[in-house]
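Only one chain is shown below, in structure tokens, and it's the form predicted alone.
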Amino acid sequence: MASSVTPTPLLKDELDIVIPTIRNLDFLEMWRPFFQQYHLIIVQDGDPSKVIKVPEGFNYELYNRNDINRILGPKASCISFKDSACRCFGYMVSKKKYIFTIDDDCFVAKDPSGNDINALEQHIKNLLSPSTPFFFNTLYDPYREGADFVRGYPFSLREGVPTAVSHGLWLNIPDYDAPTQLVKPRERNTRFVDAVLTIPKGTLFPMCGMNLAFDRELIGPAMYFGLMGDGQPIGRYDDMWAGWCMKVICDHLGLGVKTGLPYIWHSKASNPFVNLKKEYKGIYWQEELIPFFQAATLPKECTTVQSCYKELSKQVKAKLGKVDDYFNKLADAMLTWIEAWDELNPSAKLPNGK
């Protein structure tokens, strides 16, 4: 009989999962035997009077345009409309130490195996163990069952440090840029690799918000989606500069990122036309983004995630803005942040990472 018995899910209590969507949940189902236990959040995008259905039987909170215009008041600026980067809202308004981001658009996928992958289940593993951003792996992570530290590796940086960000990957419909999608409309990602890598320090990567896991309270004012949609130049690039910030941040507290497992099923591309017109100013833009955060550096006086992140917008503002003027409104944004963030989060003004 004691097979029977529903194991009870990590971190049950301490992780919320946060979904932005324009449309009616019926994705859920798909991942019920996995968030079913778990509190969700769901952040609903566009017009505010239209009714999101939620199948029966989740736990959850759903913030509109409205809820976040009434709890953030004027600061309600900060926080992306007609974008997916409205995500962010629920990072702020969650009382959690964990979260867990997903696309609606995702769905379980398969190992090679045959056997359903449990997302979450691999995030939360990613995240209760240490990241090794000092010296690499070539085992990859030497804290997986089967794994350890090859010969060689510094016997003094063999105990990690904590992991604040699990990025996972994409089985089907890769997360290409417009470019590549119409140059490779056809192209699935059917390559499964067992592997999970901290990335090391000093290097950066393109951050992909749809199956995305971090603790909060180490790194959660950083995980900022920017400005990005309606009334904004650019979009699509909402979880990069949030990945970009927080890689600084990391790299300058001592925290790890992880990437690899686990895999999501994405099962369906985006008009790739569309996204060509919200990309574009970045994709010349980032050329001068990738060297400001490949050489940003933060003073030592910064040991919490929020001073990081005030300082970052500074430079941003200082060294962002001549390329053009949306980087002064960003920087101000990521102040606006902050402030939002710390009224809603009073306790967490605490040193992170140190």
Contents of the next structure:
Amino acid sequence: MASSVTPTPLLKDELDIVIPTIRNLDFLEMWRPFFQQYHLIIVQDGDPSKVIKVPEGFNYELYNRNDINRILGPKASCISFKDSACRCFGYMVSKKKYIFTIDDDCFVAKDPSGNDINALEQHIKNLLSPSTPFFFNTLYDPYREGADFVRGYPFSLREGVPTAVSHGLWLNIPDYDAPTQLVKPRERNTRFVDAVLTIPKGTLFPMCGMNLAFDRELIGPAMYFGLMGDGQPIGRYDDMWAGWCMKVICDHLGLGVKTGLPYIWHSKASNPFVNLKKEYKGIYWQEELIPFFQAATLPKECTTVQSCYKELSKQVKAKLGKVDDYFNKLADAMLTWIEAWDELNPSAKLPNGK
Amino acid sequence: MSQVTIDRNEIDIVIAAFRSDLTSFLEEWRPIISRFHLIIVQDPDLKEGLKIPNGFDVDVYTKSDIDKLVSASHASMFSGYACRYFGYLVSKRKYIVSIDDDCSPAKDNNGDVVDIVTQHITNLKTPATPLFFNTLYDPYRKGSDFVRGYPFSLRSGVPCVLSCGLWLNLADFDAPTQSLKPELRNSRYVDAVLTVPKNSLMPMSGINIAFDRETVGPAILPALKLAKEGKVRWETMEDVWCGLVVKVVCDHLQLGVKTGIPYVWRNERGSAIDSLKKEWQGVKLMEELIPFFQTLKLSQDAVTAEDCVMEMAVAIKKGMGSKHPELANAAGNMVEWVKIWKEVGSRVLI
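Switching conditions: you have the form predicted alone, so give me the form predicted in complex with its partner chain.
What follows is the whole complex; the chain from before opens it.
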């Protein structure tokens, strides 16, 4: 049990912040006190000739479409264009152990006491403490200060498992789909839920990429955000796809996924009509996708994230190819992604952190 | 999302009394529970008569009532903390709200007193969502909804039959934990209720619960008795056992279990260190129980809570009874409970 007075390590040399953008990054000004010490990887989507202005004092590398094409060559086909899914390119080129990714319309939120929330620090806390996917703790994350395992929680399960992903939430504009946005355009998330909890093994969830952190060494290759945007029949399902693949793999490898704190302030509501066009197919397809992922099993010979992911792509092709040809392309892109990942991260073919 | 009606005719509040003078306890809870029917079951070991203030619509049950209704050989099923199940048995209403008699009303983050009845009943009367996790917790709460990526076919949810509340101040930690951290008190009010996902087991705490008696009553049962069971929560596992049983039943019958708000304030009672001196029987048992319950599968023929409990009893006796006599007894108690439940003819009146 961690002492509550241990300060959270900064991990400034072990963590990259990945930000996809098509506009200037003025939002970073508000995050300066929390982000300035970290290295940023900016993935510029859209027109590569546009110049992205980054506030002074930030240490960053920026990749536009030309860079992506140059670095990956033909494999660049797996990286989406005109969709924030392109952010996963940042995960691939990073050389750090941890990634924090945030959207450029996400700002610093305040907790109920009125204090600014250091989202990055909370993500680090989440990742550095174990998860508990095998039995539900009714007092949520038992490793948080002021909490613990409740009566009845088996002692043999109290060590937990390594945490691979930390999924944060959003105050103000909630992450609703287009139909919900149309029905409730004014709804704002004002409820600050002071909890972090592990998503149990065998349970899927909708992973939102707006405020997300993960251990790249444990799960990086599974964080492919799919084929979205330009030339694709679907959008706004990039993070969902990654989340479902990731969770199946984490469950298989005995890794944990946490959700809850930290909150960020989500300021921009995207256009629900535009969203509806992008999501439309996804809303139907997910009815097939969810049973697919819920039933997906991986053979025990798959002991690395890459082998799990490649196996999953085979199953996608075999079972989802008949839903739409898109899934055949997506399955191929999943393999391309792994090839590209392994090329850019040659020594990273390590077994998962068991 | 429509407003939930709190109909006093549908609700029984069941309290097990471990002390005779319930005046201060009931006075504290009066604003919240006085309009409901109370069932108070006196711990059979408590010799003095109960002192109950006026103004409550209450029925009290004592050892002699228990002895009259169930045969002498089974009266021991209702000893100690398990006496509250007698209250569930004789209730004629659809919903039960049950709390320990060492709890007081809590205050939420706005300083308002938590109305546990309204919150529990709201939890029970809105669907649960065990098949897919909603990251904004209960989507039926005001100001919340299903998030992007939540399949539409799963948005009608399933009936919620069990609502597990939480505790501020003295949380429901086990004796080793509380002994190791004697100052640890839960001061974090987490403003959420969420569904416990399907196939995920959890440790149910009987300190603050509510359930749909009509649907799942037969599975909310007194079965596991530890050899040195005592009168503090650190010395019992009856509720934890019950929670494992009822979760397997719910998962099989596509019913839901919620956890989170409402909170009660749990007062100081007992000594964790003293409880620690007693045998760690319950703690040791959990190590084997969890893998066993996780792999328990019920047949297609089990379509009611009673069916499920009967099948589970057989499986438990077969799988664990020979190694652990207390589990063989628990299995026997489960069968007996279903029998008694049917005999008492527990039907919902309203």
